[in-house]
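Form predicted alone, single chain, as structure tokens, below.
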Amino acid sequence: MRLPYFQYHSPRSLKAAFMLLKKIDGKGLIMAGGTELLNRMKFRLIEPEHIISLSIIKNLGNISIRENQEIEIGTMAKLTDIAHFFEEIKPYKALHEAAYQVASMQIRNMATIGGNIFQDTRCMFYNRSRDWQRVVPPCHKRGGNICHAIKNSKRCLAVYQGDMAPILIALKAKAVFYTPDVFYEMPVEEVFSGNSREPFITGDKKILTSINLAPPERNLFSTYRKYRIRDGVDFPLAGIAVALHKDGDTVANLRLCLTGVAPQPVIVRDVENIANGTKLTEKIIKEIAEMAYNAAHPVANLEDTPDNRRFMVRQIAYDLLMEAIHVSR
């Protein structure tokens, strides 16, 4: 497959590229990696005039650790590079994991941490050649009012599938924007909007530079898995990351945060009021693997039921916190 015609804009700083964004007036894309972006060209799901790569700016590929010990990852980070750099900081060992997990090694060496957390949702019924989409009307991703996997359904309901914001999201980190104004930041959930249409909130008007991260804490572990039809290539059809920050043998802090379920990353909610200040035990990790499962709720628009994905989040969830009581003692 060939991709469309569009100008191509390599800008050499951060204000060059804004510039662009601004003249071309939201008939353009920023291309980080592009692995994502270039596939939905190919299959004219989109057809931007104008594509501005950031990858020749300096500096947005480095992961640096500052001086008060804050670990800050540039937005053309490449995640074989994430995957390394976080593979012996034990309390980030997630990073690894969810970095190493993405696709194959081809595409984790040109993929960036900012393409990976700005994937557009996806649906089997709207990812398909042009000649799928010749013949089937078009669903409300594609302009129309149908959804093929939801009769009746007034929204579109693709399924975000990204593996690096789940666990930045549980542990708190911020992502960094520019404009000529102000960097400015905001927690990585936020940038997410619940749309599956149009997926973030953030608009084209500024440019995403980084991903903080607070300083390792030896009391926190942290760990992310994902449930997918083959052990490589494949998106999540369910992922968890777990964030847990421990006081001794006593839960200080929880956080759960599933991807592959829902339009957004999906933060399970008052996990706090079950684990914090107890001691986790097989009984409480059941009825946090539960409300894990009730957070859940996928349809029928990915390779698998919507029961089996459901089902797989119950068990990763309960998988995950016992290995975090033998690994944390």
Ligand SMILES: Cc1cc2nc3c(=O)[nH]c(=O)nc-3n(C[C@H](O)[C@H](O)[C@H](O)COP(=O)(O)OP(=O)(O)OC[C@H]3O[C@@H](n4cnc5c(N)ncnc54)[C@H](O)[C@@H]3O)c2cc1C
Second form
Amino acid sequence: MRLPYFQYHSPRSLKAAFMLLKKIDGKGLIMAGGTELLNRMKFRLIEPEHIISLSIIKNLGNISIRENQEIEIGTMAKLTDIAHFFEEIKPYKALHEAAYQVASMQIRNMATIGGNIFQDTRCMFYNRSRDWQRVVPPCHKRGGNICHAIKNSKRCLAVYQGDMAPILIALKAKAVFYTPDVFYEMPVEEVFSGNSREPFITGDKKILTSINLAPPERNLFSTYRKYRIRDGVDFPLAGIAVALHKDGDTVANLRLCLTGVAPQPVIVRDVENIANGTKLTEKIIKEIAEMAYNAAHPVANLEDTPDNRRFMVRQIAYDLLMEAIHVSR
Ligand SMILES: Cc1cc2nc3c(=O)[nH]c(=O)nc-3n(C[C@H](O)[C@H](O)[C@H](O)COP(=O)(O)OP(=O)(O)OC[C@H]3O[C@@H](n4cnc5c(N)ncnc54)[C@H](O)[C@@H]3O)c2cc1C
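Based on the form predicted alone presented above, generate the structure block for the form predicted in complex with the named molecule.
Let us now look at the entire complex, which starts with that chain.
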């Protein structure tokens, strides 16, 4: 498949990238590793006139531990490097697991954390060839007013399937953005709009520079698992991230976040009300797994049925939390 025509820019500084983005005013996009963006262009889902690559801007791919032990992951850090870096940092083991489960080794060697977070929502009636687009009426995401998945839906139901955002959200990571005057940060969860057509509140005109994590705490256990048809390459049909802070044998804080089941990562609300301050028993874990099941609202727009995907959310949440009990003992 050929790419459409576009102008390629490779600025040397963040300021130059920002100014270019402003100048082209909505007619171009930032490119990191290109593994998602160029695919969308080949499928003619988007045809930006300009591409602004961040690839030669210095230091954006670093992963570093600051003096205060906070960890900074540069937006251009490759998923392969993230998987290696966090393998030995046990409280953040889930970042190793999530990065390692993205796509294939070749893609992880190119793909970045920034691009992973800002990937578009997907749907099997949208991520299709040009031939398909020619014969099928445009859906909400292609500027039409119908949904091929749920016939009378008034809105787009394309799904966010990123693997990294749910664990970053469970870990309360911060996203740092650049403007010429100031770097400003916001919790990763606030980056998402919940609107499948325009999934990010930051739009196309913001440049993520890094993800910041609190210093790793010894009482933190984190894990991520995804359900997919094939073990290699596939996007999550459902994914569950867990961040569990313990205080001895009891739960100090528990956060669960899902992916692949809605237009944005879904935090399972209120689990802390039943988990915090208790010892995790199988009974409580079953209750939490049920809450995860109820928080997931998949529709028939990915490869597996919504029922199966919801079932897998409950099952994986149960499995991960049962494993967490044993790790904590
Ligand atoms: C076969 C295949 C399988 C895949 N499987 C998975 C999977 O299992 N799980 C998964 O999560 N993903 C998967 N992907 C999607 C994609 O490869 C990854 O999400 C990857 O991490 C994207 O990173 P990138 O650097 O290549 O992003 P790019 O393609 O460069 O960019 C993606 C988007 O992010 C925006 N962007 C990039 N950097 C910034 C920044 N600093 N600031 C603002 N916006 C930015 C771009 O404008 C673009 O819209 C798969 C892709 C393919 C082709």
